[in-house]
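Let's start with one chain on its own, the form predicted alone, as structure tokens.
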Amino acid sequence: MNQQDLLQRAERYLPGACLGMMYLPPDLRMVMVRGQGSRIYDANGKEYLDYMLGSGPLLLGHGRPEVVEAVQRQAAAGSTFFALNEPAVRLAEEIVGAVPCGEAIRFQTTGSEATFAALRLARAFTGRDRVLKFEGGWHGGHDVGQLSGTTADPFVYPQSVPDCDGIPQGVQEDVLTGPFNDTATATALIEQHHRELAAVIIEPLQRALKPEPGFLEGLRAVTQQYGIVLVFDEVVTGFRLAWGGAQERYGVVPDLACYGKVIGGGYPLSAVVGKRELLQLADPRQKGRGRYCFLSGTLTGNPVASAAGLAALGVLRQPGVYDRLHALGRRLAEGLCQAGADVGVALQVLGDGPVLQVFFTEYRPLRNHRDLLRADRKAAVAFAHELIRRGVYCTPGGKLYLSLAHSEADLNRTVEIAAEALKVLRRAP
């Protein structure tokens, strides 16, 4: 089947002829058929330098030969059980192991089961109902993770302000939020509702904004003090900013963390991970017994997720991957301020590591939610339409994720092409 047949077939049955949020001009649509390291391709054969990688989850590129190995291995050994499974049993293992918070962990499928999960766990262990959060973070697709996290026009600290319609009411007032890179008034904000929170969720890289010194350090500390469950959401990066994921680069411990993408090696895999005491809520011998926190699914702890996930994470382990992750983030950045020094438009290049955002503003301090909001998105998203046409795939107006897979001249070519785009921008009305 050719590929506009079937992008006309994509726009009789599926909404905005797309799989979810990501909305493409029709001239840029396409049906992608293959993926091999860096690269994908469309229905029409059409080669794209990939820093979409799945949203994130294929750290290690497409089609790595331990992980496709691993997966017909156990495909052909059994799809799914709902039952204990030995890649489960082993990469349960493996994470607690590598997460300093890990003491025990309870399998999901997405990352908004996540996150949802931990902070039902959260709710169950300390018996009250709020939650706090930041202004910009993302912490998926169910009810509290859409809240306060796409906002464009300024509200008052701590309301919460619904990102798509259909969230109840109650959902909005048992959700606070404060603003990332602020410790004084998140600090304020969690003293004055300390009684109320169960927990405090954090993307502790929130999307591309780096936390500043003492930031993540002041939430530990409030919330030790006040037994408030502290939840960072590395659904992202996890196992992406280093071994330990962001709790080892930026040296501060939750109680519970959020686990996704690469953890899966790119198949549906997710995790809840952290104290023992908090995760033992969910052991169905609780039930009518005490505290107990339903989190269970059909697909929990799929083996063959489990096996691709096994196999990634024996890759990321290996000497040298995260210097080497780190070098290629450290180089495209530079290459991407250089070339939009060289046109002559301003822009500035956030991020950590193998995960960067190109925000398009003068130069000037970027810490929050609010100070993104005054960069020239529109020009974001026109420039991902450019890179597109021109074969760099990437989210418009988000984030690029490099890989392993991503060689040098991949990053050079890709500079190449980000001059072309930003030559494009710069003449645009």
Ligand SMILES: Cc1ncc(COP(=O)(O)O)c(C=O)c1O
Second form
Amino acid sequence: MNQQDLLQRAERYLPGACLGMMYLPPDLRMVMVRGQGSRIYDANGKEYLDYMLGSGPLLLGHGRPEVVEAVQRQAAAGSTFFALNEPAVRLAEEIVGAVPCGEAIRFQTTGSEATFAALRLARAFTGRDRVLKFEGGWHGGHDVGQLSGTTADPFVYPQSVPDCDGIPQGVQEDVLTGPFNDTATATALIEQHHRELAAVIIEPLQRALKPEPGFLEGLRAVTQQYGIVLVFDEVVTGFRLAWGGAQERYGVVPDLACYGKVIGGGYPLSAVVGKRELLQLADPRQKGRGRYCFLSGTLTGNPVASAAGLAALGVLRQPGVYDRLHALGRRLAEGLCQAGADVGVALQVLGDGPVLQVFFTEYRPLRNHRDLLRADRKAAVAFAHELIRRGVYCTPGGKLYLSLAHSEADLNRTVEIAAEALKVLRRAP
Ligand SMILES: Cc1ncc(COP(=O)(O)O)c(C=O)c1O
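Show the same protein again, this time as the form predicted in complex with the ligand rather than the form predicted alone.
Everything in the complex follows now, all chains and molecules, and the chain you saw is the first one.
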């Protein structure tokens, strides 16, 4: 089937002619057929330099031989058992050993399930219902995840605002929202509501916003004081910013951490990792005997995904890997800033290491979600569309992910293309 046929069928059967939240204007739509290293290819044979990387899982790039070989071996040996299997047990040991808060782990399948699981564990452990999250933070597709993540209009903290329809009023009432990088306000909210709060959940690198010194430390101190479970959502940062994730990079250790994306090596796998006293509530032998928190699923700890994850972590634990990822991130950020200055378009590049995002604004400093709302989002989306048109694939208005497969030459080419795209933006009315 050719690309045009496939696109027409997608238009007929798939809402938005897409698989989820990632959609493109009709003239840019494509069907992907292959990925290799830093590149992907559509059904018309067009090549793209890939900065989406499957929305982040492919930190090693596409088709990394160690991962392909591990998946082929495991797929032939058995694709799923709903039972303990060697890759899952070995991966559990590897992750618990790497993650500073790691004492035990429960696998899940998606990042959303991992954050859902962490919040349920926190409720089961504390006997409290409410959760505090941060405005602009993204924790996935479940009801709590779809609150105050993408708000465009300021509201009064700690109110939560649904990002889509269909969120129950009761869930909205149980979720409080605070401002990122504002220790005083967040601490005051936590102190005021501490008797009801089961958990504080945060992306330690919130989208592309770095935590300011003292902010995560402040959350750690106040949650510890009141026995509230501190959850780091490391679905993006885990094994990406450092071997020990954001906890290692920013030096603050939570009670629970959620992992996804990288740990499955490009296959569906996620996990909640952390203190044994919390994780042991998911022991099924607890049911009927004490506090018990159901966390399981048909494909939980899937052996193919676990084998892929083990192979990916085997590459990531090699010396120099994180230095290289951070050097690539710095190089691309500098190149994009230079391109903006050369073309005369005001932009800033936020992020950390191999996670970057371009914001079109002169306003400084960009510390939280409300600051980011001052940036020109339409320009960011238009910029991405111009990049995609020129063979650089990325999430419109979203993050750029880098991989070990990206070369200096790839980055130089990307910066050249970015300058061309910025010139188009500058000319736009
Ligand atoms: C920080 C964070 N948490 C949770 C999720 C949800 O993961 P998934 O899309 O695998 O459900 C995402 C997805 O992008 C994420 O970025």
